[in-house]
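This document opens with one chain alone, in structure tokens, the form predicted alone.
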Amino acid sequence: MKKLRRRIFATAGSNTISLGTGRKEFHPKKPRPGLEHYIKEAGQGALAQINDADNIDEGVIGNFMAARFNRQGNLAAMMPMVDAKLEYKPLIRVEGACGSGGLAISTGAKSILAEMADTVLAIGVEVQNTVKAVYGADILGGAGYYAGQRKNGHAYFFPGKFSDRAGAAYEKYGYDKVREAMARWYERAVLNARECPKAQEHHNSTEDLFAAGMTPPNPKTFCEHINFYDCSKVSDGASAVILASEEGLD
């Protein structure tokens, strides 16, 4: 790739709590914050670190399947909830399955490189604890080729895909070696989360994390080659970052 024509800086940033099972304040049967809450919290957290929201030239919001999880499309139109000064500015929504937040950042960077903006507010948001896990798995199946793969796929579509990969790794490298490596991944992830008050697993008090990660897969309750601890949890939350050119930093 050629050298970028302009330098791009990731400046002010903000994260909300990643809310879901594991957080003490999460209760599946009680009302919880919606999309607008997380968009506002993350966006306002970033804007509070700059002089004026009027300095933002463009906004990009990344999300996957809000139209099904939340029955809300056109998320770009919700960005003025962050600050009224964003109204009438170029605001777009992008989607790239699990990479939607990253796509928001790259889209903002492209606007800066194209000299169409000097400052871009990029937000990534997901609120998916609105349906039961098995129904959510069906919705997330839309990240793959739904018409061609979903009908014959696992009930937990994407965990099933990764389970197949884990099975292939067992065959190539041996069950014990791969199982132990995956258990160490889980252990390290939770230890890191304990250091971050906003992380979903911050309140996890399991004493022997490695032993939990070593739980044998049970195809009767989940997948053939992975367990629940091998999977990322469903989180509700958002992150925001302001991208700027050198001119935009002034």
Given for the second form:
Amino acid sequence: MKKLRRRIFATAGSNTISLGTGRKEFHPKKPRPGLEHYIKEAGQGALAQINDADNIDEGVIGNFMAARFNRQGNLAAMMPMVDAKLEYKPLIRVEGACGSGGLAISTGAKSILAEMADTVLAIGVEVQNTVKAVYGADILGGAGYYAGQRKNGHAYFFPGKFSDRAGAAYEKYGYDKVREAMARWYERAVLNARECPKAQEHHNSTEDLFAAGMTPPNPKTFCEHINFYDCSKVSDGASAVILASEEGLD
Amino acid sequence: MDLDARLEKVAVLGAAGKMGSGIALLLAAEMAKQKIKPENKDRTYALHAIDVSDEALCGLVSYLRPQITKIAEKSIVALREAYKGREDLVENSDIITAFVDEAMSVVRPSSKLESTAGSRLIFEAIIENKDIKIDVLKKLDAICPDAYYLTNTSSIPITVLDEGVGLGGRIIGYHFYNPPAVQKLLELISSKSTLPEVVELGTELAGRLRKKVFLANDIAGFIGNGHFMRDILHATGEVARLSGELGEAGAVYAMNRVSQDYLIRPMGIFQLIDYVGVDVCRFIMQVMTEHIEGETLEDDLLDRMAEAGVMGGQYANGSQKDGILKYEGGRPAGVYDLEKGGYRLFADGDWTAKSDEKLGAMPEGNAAWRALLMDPKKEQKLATYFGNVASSDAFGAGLARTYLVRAKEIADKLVSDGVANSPEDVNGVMTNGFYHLYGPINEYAGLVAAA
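Cool, the form predicted alone is there; where's the form predicted in complex with its partner chain?
To see the whole picture, the full complex is given below, headed by that same chain.
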């Protein structure tokens, strides 16, 4: 199939903050909102932009490993917490590692293309600050080939993978050039975050971001070729969007 | 016998105490690292954790497990490598649990001194009392004749202990700072008779424990307390001078602010006294007075506080007890008023406002200690700020100037008296052990002295 047979619209987007280290609200030793809070906040933010939750035909929720991070399975059953009118409607949870939220959108699109639904509420949610990074690395490692690679993988499994790639880039283009490029990348990411009140790095007030990004990698405590600034932080948060056919949009 | 061999049988005396528990933690982790090496699989490791109270020893075990877990979490990269041959350990959590179990299996808590028999390294962290230390070490030496002794005394000359026990130089001052697991500083004190191999072993071990070593000579109080105790005397002297106008509690409040806010230190001098303990400070002063000729270190304010039962110190969980200051949520919230026989809270009445008014405006460029700690322009900002302290007419700035000059005089004298080998060593101890942003021997003191 070369093109979609129905037009699909995405509307009523809603994001929570991305909570984690760096946000002023974040304190590792104090209680924090859980899955329920984020699902509700993002979902209700989307539904508030349409006239009635009853107009939603289906719901899809994307998430990675809540069963380990939060000891919670069957997330689709939590969607009616957003609005009681979602109860008894087709609700499904999808998982595809970092692409879980994207899968929620594509699954919703499939329902619309299949003419099973005209409106789909798609939510992506993660609450991963429930464990320290050293244990989160094990859980996130489940996105790789766990049985075949975890044992011999790096303590920080995925940073280890990216570190290998950074090492290859150093070899090809020279350490200084690549490190400077990655430091600029970090600097740009934080500068962008400062423009977005909901971003995790919004409160980052480091004066010289580039200098921080140039911190030499320390293989004793982290990875051989990358530093902490090269890595995205662990976040808690959710996003929601309503997908609709033309009829659904009406 | 090399360090590896000595690390097979170790004892910590006073293991349930504030310092002893931290030392036991560091050693348990280090011994477990040795134990998991394939070449050491046939060796048996024992860390005899000795204390007088069984109850306190239970507390030690409860303290050690989560702390060793933290060490394992931070060492995960190295631990994965060390455990790579163990196919059953896949996740970081598997590896951390295995390491913690190894470390805990090394620890042998006991209230019986005899259980240390045959120990090759003995860490002493019992009460800061010369006679008790000598008595206990004598008993130990009868059952551990080849042991090297590493004493955590913060004030008693090593020679006094060495001669008192008859160790023939098998002892070295190994002064950890509180809390030992966190503080990087280690003051290493060798006496004239300390055996070179003991110094060598102590230095090697400090490296393994990732401590930053500063050498001090064998004069009571050494560098850290040599400076701190005299710093206290300066502050309490100023309190006596200001009490007439501000009242004693108001003067304590003012000097605590000057030493923290104006000098940009992590905590004020009275908070630091409470952190260490009023009685401990008095004890150290007594020891220094006893062993330093021509100088008497006595403090009337601390004596009166102790007499009133105001002791400070810390609870077993590390939180701060009320002392000269009262604490709420770990922060100073009041001052003990000896006249009233209770605490005067900062929030009650306008007594602190009176002291604040007397101190006057804070010089331009002042910043909180925490804000400057990691600031790459720290030196430049401090120079600008202390330039403003030098030129300020405010009373508080004057107190800060006098304090800064006195702190430098104390430090200079530590060097000229041979306690420290160099100004760098004094500055190193004060910046690494007391977390001062700048050492007492600095250009700012000259700047304000000129003013």
